[in-house]
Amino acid sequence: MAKYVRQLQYLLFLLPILAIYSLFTIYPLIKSFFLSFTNFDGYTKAYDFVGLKNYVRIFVDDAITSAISYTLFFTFGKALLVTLLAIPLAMILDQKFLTRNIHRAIFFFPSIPSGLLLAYIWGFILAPISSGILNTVLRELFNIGPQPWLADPLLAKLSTIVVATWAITGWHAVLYLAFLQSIPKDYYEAASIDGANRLQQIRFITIPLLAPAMTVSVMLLLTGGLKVFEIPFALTKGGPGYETYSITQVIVQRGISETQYGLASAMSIVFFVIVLAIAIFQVTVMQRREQGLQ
């Protein structure tokens, strides 16, 4: 009876927040997934039901199938970059050294502000004209003309992503660098007396160890790059064409500019379940490289 007792106590602490996550979360996907098959404006309160005439649309439309490309460009690419960058990085300010600190600070300082700052900062150093402070010093230091790194589609897909790479590779280091200093340094020692050297130590010890790391690191990569708006908004607005046009970009322009709730409802309900059905596949595979390598 006491266990009864004690776990509907538990269920009434629940409750609250059940409340709260079911109106703020379960209801506008709820009431999202109905407007999707109708013609909503978002603005009066009269509309029809059109089936699926919204989902069809999202895939004979340039503008949604070129973000629904770049968007997951952008995500792989993002999520690779950092990931080969944020492990040897944690690795080296796992190390002791004077400024360890200090360096840790400044890596981790560029996941502070916040993307649409950092992007506009970004915007003077790529200018594509010959003021851009990044083509000033290709042209001083090795006489290369002016590049367009914002209105080439290339180079403002790889822009766009070499800028949310140095925003938060910083932020994964130390992520990394709490489940370095986890391990035990036995392991470390005892290879070194077997003769391992540092190459096999990281292969052996600290890459399979940091397994769980990196299936939180690449998951919140995955799921944030899905999601991305300010880089490429304040750098590009989307340009040039539809090149860097985002899916969330899109959702906000067809929802709010241009009067198409029920249509942005429908790419909402797409974008959930590719993150979802991403995130699952991406969870799913690296907890068994987990189990595969311990």
Given for the second form:
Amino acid sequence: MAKYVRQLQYLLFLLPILAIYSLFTIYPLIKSFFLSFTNFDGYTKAYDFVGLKNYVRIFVDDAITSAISYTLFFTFGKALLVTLLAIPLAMILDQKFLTRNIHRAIFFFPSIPSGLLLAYIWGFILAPISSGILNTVLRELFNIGPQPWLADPLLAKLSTIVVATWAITGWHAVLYLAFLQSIPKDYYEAASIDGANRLQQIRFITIPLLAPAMTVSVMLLLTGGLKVFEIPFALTKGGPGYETYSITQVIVQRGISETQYGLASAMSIVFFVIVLAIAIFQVTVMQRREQGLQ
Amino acid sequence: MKKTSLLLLITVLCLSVVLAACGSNNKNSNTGNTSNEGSTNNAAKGESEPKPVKLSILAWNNEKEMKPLIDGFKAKYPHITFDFQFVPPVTDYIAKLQTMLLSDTAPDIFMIAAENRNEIMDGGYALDLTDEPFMSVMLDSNKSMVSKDGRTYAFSQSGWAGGLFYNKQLFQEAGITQLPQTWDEFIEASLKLKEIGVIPLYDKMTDITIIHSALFGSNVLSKDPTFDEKLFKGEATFAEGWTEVLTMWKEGLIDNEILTPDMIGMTSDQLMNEFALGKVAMFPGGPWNIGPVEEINPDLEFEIMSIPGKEPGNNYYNGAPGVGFAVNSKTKNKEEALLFLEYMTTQEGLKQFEEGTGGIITVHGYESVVHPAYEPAYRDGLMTGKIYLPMVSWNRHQEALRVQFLVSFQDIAVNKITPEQATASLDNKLKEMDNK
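The form predicted alone done, now the form predicted together with its partner chain:
Next comes the full complex, and the chain you just saw is listed first.
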């Protein structure tokens, strides 16, 4: 009995945060689910139930089908690129050299300002006309004509991935760095005594022991990537056509701009399920991989 | 025991402080209420000093732009103070106002823009201003944007027209002695510029362009000014009105590579800079561009021109009335809010608004002084009503149609679809939105 009373005391301390969490997260989520079955327009409080009509409309909407394919392309492209770059970067930053701390700071810095700001700055670099910085550099150095970095469908998609990768790689490198530093140095010493070369050490010690970090990093990259909004929006506004429309942009567009809150709510619910499914799948698979590697 | 009594004492003290604070708050709010009633009574009797009132305003002009107007008003009515909130246009402003309206926390005065006019008027959020005497100064062409069923819900004192700014010197160098009077002449002039190695035109193509709007005006509206009305009554289609316009745009500008799809990602500032530096002969813009262009290159000789249609004489500009100021229908300070709107309509108020915002005043009996480079747009566009902006003219689902239009013409520009497919997609979108 006394045990339960003590537990109740702990729960009591959780109450305030639970109340706030319920008010600002759980309640809107439930409300959103409820609204997804209505034709609420965001202005008039009178609305009707329309059943599954909104859910059906999602799948005949060109913008949303295009947005889903772009968002997945962006998410997996970015996750792959960041992971491929962040691990070697973390290993380099783990070495002892004179400007190590400054370099860590420099690589970490792009993840601090907002995505919008970064994308606006990159807008000048990627400006499609001949006076764009990147196009000028290409012309001066290699005599290559101006490239439509943000106007060609494929180039625009790749450009957004490159900018996003540039912005976040340092952050993920720091995450890996933290895990790298927790690997005891004895392992490497023992391995080198056994005659393992640097590559073998990476293959058999670093990578397996970094597996938990990779699970976390990839999960953050996937969920963050699926929720992408700022960088493509600021760089291309979703264009050309619907080529770089993100799912979140369609939700904002349909909900706020076009005052179709019911439809936007249905989209958010479907989106929520997609993100949840991908995240659970990824974490399960990668945790199994961790166990396999260790 | 001692400890407990000390604790008790502290608790009582704290509580009394809190309660006292509550009490004084109540007192304040009570006096606040009576002061409101008092001011109404006093105003009616014309006696003694009116009690202070605080008017809340939500605007997308920032505080600096609105300062001359507000200061002028305060000098005249010292008992009225302001709670001024600024939210940048357009999406942020619309979203913020919408949240405030839905939660009954909307300010006394807010703006009605093209993007939210239908929702606000349909929802009954704005006071009907039709019979207010001060509304007589408003131009009919401005009233159309903020009216429904013959009732007007906001005061809009300004307007803007956009066209093509052209570099006079580059035109001369290319041997263009007379401004193009028809679309074919315009394309011809652009090609002449291209021949002498000058980029004829930059357009950012990230919204329905000035060229699209004006071309629709000069080709369709000049023959049938009621086309959009018919369109939304179901008596006309986008295919009938816009296919020819989009075809002319594609064949003239895209196929001749006067506009190239790589311009899609440009920003307004980039267009303007390139023009000011003399690197491009024309760019679409409005009155807001004149100051910055002159700042970058004070020696540049430039002027605005309209977009010609297929036949001579049907020139149009792109443009719309400025946003309207409306009074919240649930305001507790109706009298003071109307006083503020009335002040806006006076010569003094208009002058202050013009000074602060740099807007062009389009009100009966007030002559705006415009920059010489802008004179043609003011004279032939704004004051004669030869301006067109789809989002103001379309009477429902503007935002959904705007985005569909934007996506469609970008797809035309990259040769993904034809103008026929583009207008079909617009007709479908309208149907879809009507059946939602």
